[in-house]
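One chain comes next, on its own, written out as structure tokens in the form predicted on its own.
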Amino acid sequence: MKISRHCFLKIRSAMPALSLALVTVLALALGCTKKPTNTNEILVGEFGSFSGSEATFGQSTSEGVKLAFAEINKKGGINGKQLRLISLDNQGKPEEARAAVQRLITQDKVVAVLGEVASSRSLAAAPVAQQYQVPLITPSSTNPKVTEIGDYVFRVCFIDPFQGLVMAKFAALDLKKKRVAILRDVKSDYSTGLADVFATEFKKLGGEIVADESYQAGETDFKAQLTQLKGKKPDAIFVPGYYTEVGLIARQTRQLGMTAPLLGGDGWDSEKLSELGQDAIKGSYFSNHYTTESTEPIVTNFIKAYRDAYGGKTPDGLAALGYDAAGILIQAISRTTEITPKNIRDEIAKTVDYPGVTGKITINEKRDATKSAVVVQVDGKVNRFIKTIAP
């Protein structure tokens, strides 16, 4: 029996701390039944953080998947079809987010996914992909074991052994910095990976490691860890989190009196940063997938594009990657002579040097992207370009 949405999302609306497991056996058990499937529509599932601690990840990449499937729509759709986005809240959750996936898959029949964001997410629902074979397309998860689950998985964004030896150069070559020290979130796959990554890396540069501290998303008080780095004497300090922590953390390193520079990777990317950060975070440094100052067409129209589509709102680097990953499986769908999930990942795995806005995207053989990263620093609500650096 399939499950009407209608009736789904209105049972989750009313009792949103209910899973996705028990929302779909009440709908069964009310008797919501899913209206048959419009000939003329694919549909393409969605999961991300819309809620929870790391909302405006989810938020910023939907609004990105979104624009790219109203502009092909606008043009007719492809080959007559129109593509329809069905979206599910996984609440920053891994099991929700595996929920979703398989709810996507099985009720909803759905020909390929999109999301996650957070690494730790995607290597919860992933496997539901790669089991029912169908292609999942992650815009911005960096921790290389995402892709390795099976070749149903493919990702858009560098991964972090790529970001965090291009902050490792930058913190040793660029600012000849010698001593650093690390604050990792000791439970978040994207974290450590890119911790470990950029440990090894500098060291390679002759670089020293003069500290390892961790925390866990959730924290607030993170001054007994900074006041064991302050004691290493530091000349920066790598905070590869998410802006959630990092804003409170930066707050917290400058109330102890520490002036390094603090260095991060893309999870620092959200408006938020600077909110929960203040003046203590400007004039710190992290990778990202893109800069708005670039004058490139394709930048530069995707902005103004989004900013008509969401209240003048300037687009972060998660809503231009969401774009980027909704473009690709467009092209994809596009080549294929008959619309299955099989076809649509053969496509996929075909990628080669997509104008994105995120830079020119090749699907390497690991299904992983090949493409440059930027480095950014942090100035109020904007975050400057600082160099481009290339695989």
Given for the second form:
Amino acid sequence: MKISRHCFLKIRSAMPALSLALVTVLALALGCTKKPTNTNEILVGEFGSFSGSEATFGQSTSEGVKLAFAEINKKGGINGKQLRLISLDNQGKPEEARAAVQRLITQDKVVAVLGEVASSRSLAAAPVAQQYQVPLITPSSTNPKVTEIGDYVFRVCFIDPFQGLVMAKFAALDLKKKRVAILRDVKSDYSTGLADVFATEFKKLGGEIVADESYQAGETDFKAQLTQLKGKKPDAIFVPGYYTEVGLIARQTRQLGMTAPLLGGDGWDSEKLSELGQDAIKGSYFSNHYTTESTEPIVTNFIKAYRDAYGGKTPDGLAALGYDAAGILIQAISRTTEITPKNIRDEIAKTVDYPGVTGKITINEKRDATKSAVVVQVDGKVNRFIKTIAP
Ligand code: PHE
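Next, report the structure of the form predicted together with phenylalanine; the form predicted on its own has already been given.
Time for the whole complex; same chain goes first.
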């Protein structure tokens, strides 16, 4: 029996503490059943962290996805059918991410799923898409294990072995750093994977990893770990985490009197980073998927359309990747003769040279995208473009 989305959301907003599974049980008990599906619509699911300590990840991604959907729907949709997006909030929790994908596929009967941002949540949820053979595209999960889950799981971003190499080279060759300390989130697949690659590549380039300390997302006091690092006199600190912790870490680093720049990966990308890190994060560097300073028409058009749609807001890398993931999905659906999850999967796999705002996207045999990365420097609300590094 299908549950009405309207009813489901009503229960959810009345009782936000309930898990998705409990809301579903309650909805069934209350008899919230669904009207017959509108055959003039193509249903696509999306799951993300719309709340919690990584809320800007989910929100930005969703704004990018919605912009792409609005553009195609305005042009008449796909063969006269309008695309409808069903978005579910997983509050940044892996088990909720898994339940969301289960619900999107079994209750809402979506033909494809977009999400997640964080690798740990994609790793928790993508096996469900694989099990039901519904294609899933993660816009931004960079851990290699995500697409290894199976042939229904794709990504439109680069992977951490590349991103880690980019930052190791940047630290060793551009900044001429010799002694780097690492501070990693041990519970995050993204953070540990990226920290490992960085360490290996930095050592290959002749550098030394002088300390390797850890924390867990949700912590707010990093002084103990930072004091350990300080004793090793690093000339840079690599922090492959997400913006909420990174902002606090930056401030506490400076409070302890360390002046070495912080280095990081795409997980820093949020307007909240500089709000939390203030002056302490200024001047630090991270690798990212695109730069708003690009003069390519495809990028400037996207930025303009996004600003028009969202009250002048500048799109971050997540919004850009959400827009590209949706664009690739739309193109794949348009190429199918009959819209089925299997046919869509086959068409996504054939993506070659898709002109994305985050660069040209070709899906390779591992269902990953091979693309350039950019290095940017934090300067208040803006991230200054430093360089592009090709694969
Ligand atoms: N790459 C990160 C991960 O795999 C997610 C992320 C992508 C965060 C882009 C910010 C920007 O967990």
